[in-house]
Amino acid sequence: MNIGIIGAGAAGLAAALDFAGQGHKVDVFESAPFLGGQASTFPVNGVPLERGYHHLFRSDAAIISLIEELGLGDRLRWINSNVGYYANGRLWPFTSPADLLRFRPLPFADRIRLGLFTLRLQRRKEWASLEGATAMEWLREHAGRNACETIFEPMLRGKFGRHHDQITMAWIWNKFALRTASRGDGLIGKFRERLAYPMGSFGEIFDVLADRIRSLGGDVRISSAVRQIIVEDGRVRGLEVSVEGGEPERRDYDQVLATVPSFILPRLVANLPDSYLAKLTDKVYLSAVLVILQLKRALSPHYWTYVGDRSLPFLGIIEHTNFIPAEHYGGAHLVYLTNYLERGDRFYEMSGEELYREYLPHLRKINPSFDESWVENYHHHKVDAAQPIVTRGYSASIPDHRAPVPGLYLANTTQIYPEDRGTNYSVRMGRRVAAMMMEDAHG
């Protein structure tokens, strides 16, 4: 077969590897000037760093298997995680049960209740019955009003903005299940989350993956925008694509896999049935907006800090160099200040300079010693369509991977549910859809 793939993120490249490995001719077209989509990198002191913070969980079997397959398994480093929570004007350690017992923003009885609730939710295997309830209403009933208002509501407001009270409880369940799967063994290990990072960056994984596809006879092109999915006689026939910025040209394909956001697909192919179109156009995405600080010294003692005080203008603080040492980046301490925003939000519209200036005064709340002289540089990145909004009954609105045009398939983050977006699930989905496409072709 001759396969065309739109998008060189984790799903598109993973699918392309399997097609090429089975002897099919495959071309991958990426409109951006880089590989990796949301896990793409840029240089900091000559070392690649992800535009958006990334790590792996112990349960991320699909991407860990791919990394091993590419011969990069020795690049993975497993490291103990470290979590903080900012509330009531100070930074609280929030990693262990002992930290929860000392978390004074909650009354003591509510700390005990929250700990027991967390254990029950971590052990829960079934999620389908949860998707009919919103996280807010379910948490208020089962974790208690104080825990909901102090912990969960600020986090949901920060993550989903005006949509915070519409999010299904199944999404929260997955977060707890994922954290549980990433804890170690033994009495101490079960309370300690271990995460992994590929020391060559996620960018190295995608570079090696693209090279492997090429070595198997496939092609991967960046700065190559697909203009149209060509449909003739009721089925897919090819793509119209501007390869590396050139004039649009037709490329013929037996099958096409689109890994674009749902709202993009109707722009590429006309006359989709209303029932399928509705499952594409009803999806709402938020954009990830990040300011990455290069500091002379550490801002906090934690890798991951949730900001529970919504008077601070960012959702989270991910201090990457409390995970991977600053020495790896030429001594720079790297801190992500992250938000998920709708296009049109005033913070989304701000320039990097404006957003940096907006955030700067609040860093002294995290560390009273902080001074702007610590800042050596900063970077500003926007990743559009980063976070789908998953509402009650979401599973009924997921579009099928098989689009209602023979030969056309869709694989994107709206179809990963109940898991959340992530490179692991994108790799898993890409390979599953590739298998589906090959099965359909031979069926």
Ligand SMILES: Cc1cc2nc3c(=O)[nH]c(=O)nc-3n(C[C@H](O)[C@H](O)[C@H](O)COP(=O)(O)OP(=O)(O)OC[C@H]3O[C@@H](n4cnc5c(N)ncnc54)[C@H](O)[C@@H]3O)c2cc1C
The other form holds:
Amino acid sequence: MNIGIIGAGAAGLAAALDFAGQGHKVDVFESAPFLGGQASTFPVNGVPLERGYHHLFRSDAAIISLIEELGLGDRLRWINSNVGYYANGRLWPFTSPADLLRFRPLPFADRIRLGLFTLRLQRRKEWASLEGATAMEWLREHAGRNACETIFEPMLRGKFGRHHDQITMAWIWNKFALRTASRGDGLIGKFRERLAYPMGSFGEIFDVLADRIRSLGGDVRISSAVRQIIVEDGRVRGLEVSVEGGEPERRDYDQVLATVPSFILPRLVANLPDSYLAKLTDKVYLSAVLVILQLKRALSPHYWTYVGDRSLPFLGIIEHTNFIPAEHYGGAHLVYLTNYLERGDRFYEMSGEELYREYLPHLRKINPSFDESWVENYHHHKVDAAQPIVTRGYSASIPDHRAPVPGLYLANTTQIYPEDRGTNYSVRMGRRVAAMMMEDAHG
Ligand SMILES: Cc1cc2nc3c(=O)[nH]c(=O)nc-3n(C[C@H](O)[C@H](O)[C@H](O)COP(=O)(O)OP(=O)(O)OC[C@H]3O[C@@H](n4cnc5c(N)ncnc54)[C@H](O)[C@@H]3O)c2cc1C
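Return the structure block for the form predicted in complex with the ligand; the form predicted on its own was the one displayed.
Once more the chain from above appears, this time first in line as the rest of the complex follows.
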């Protein structure tokens, strides 16, 4: 078979590996001038760093096994996570049950209640009945009003903006379940979340993956935007693609896999039936907007700080070099200041310089001795279609992987639910959909 894949992110490349491995001819086209999509990297002091902070959880079996398959298993470094929470004008350690007991922004009785609530939710296996409730309603009832107002509401507002009160409780449940799966064994281990980072960066995984696909006879091209999915006589026949920025040309394929965001698919293929189209166009995504500070000194003691105080203009502070040492980046301390925003939001529209200036005065709240002279450089990235909004009853609105045009398939982050988007789930989905496509062709 001849297969065309649109997008060289985790899903597209993982699928391509399996097609090439089974002896099929596969071409992957990526519109960006780099591989890796949302998990792509850029150089900092000559060392690749993700545009958006990335790590792996212990439960990320699909990508961990792919990394091992590529011979990169020894590049994974497992590290204890270290979480903080900013509330009431200061940083609170927020990693262990003892930290929760000392978390004064919540009255003591609510800390106990929240601890017990967390244990119950982490152990819960059934989630379908949570789908019909919004997280805000359910948390207010089960975790208590104070925990909801102090912790969950600011976090949901920060992550989902005006959609915060529409998010399904199944999404929150998944976050808790994931955290449990990422904890270690034994008495101490149970309270320690272990996270992994590939020391060559996620970029190295995609580079090695693309080389493996090429060595198996496949082709992977960057700067190659697909303009159209060609449908003739009621089935997919090929792609119109500007290979490496050239004039659009026709390539013939038996099957096409699109890994693009849902709203892009109808621009590439005309006349999709209304019922399928509705499941593509009703999806709302937020963009991740990141300012990455390159500092002479550490800003905070934590890897991951939730910002529960909405008077700060960012949702999270991810100090990557409290995870991977600054020496790895030529001594630079790297801090992501992150927001999830709608396109058109004031902060989305700002230039990197404007956003940096907007954020700067707030850094003293995190560390009172912070001074602008610590900043050696900063970087600005926007990652569109980064976070699909998952509302009540979401599972009924997920589009099928088999699009209603024979030979056309879709695999994107709106189809991962109840899991939240992540490289692991895109790898798993890419490989599953590749298997489905091969089965359909032979069946
Ligand atoms: C800020 C941030 C932090 C994250 N943190 C983590 C984390 O810690 N751990 C983790 O595992 N995951 C994390 N993720 C999520 C993870 O990066 C994504 O879920 C995953 O990379 C998605 O892969 P994908 O292949 O499904 O989609 P994408 O990466 O979006 O790939 C789709 C590709 O299609 C291309 N494309 C679109 N249109 C066309 C066209 N017409 N022609 C050709 N190509 C086209 C796009 O350019 C893109 O490269 C994070 C994401 C963000 C934004």
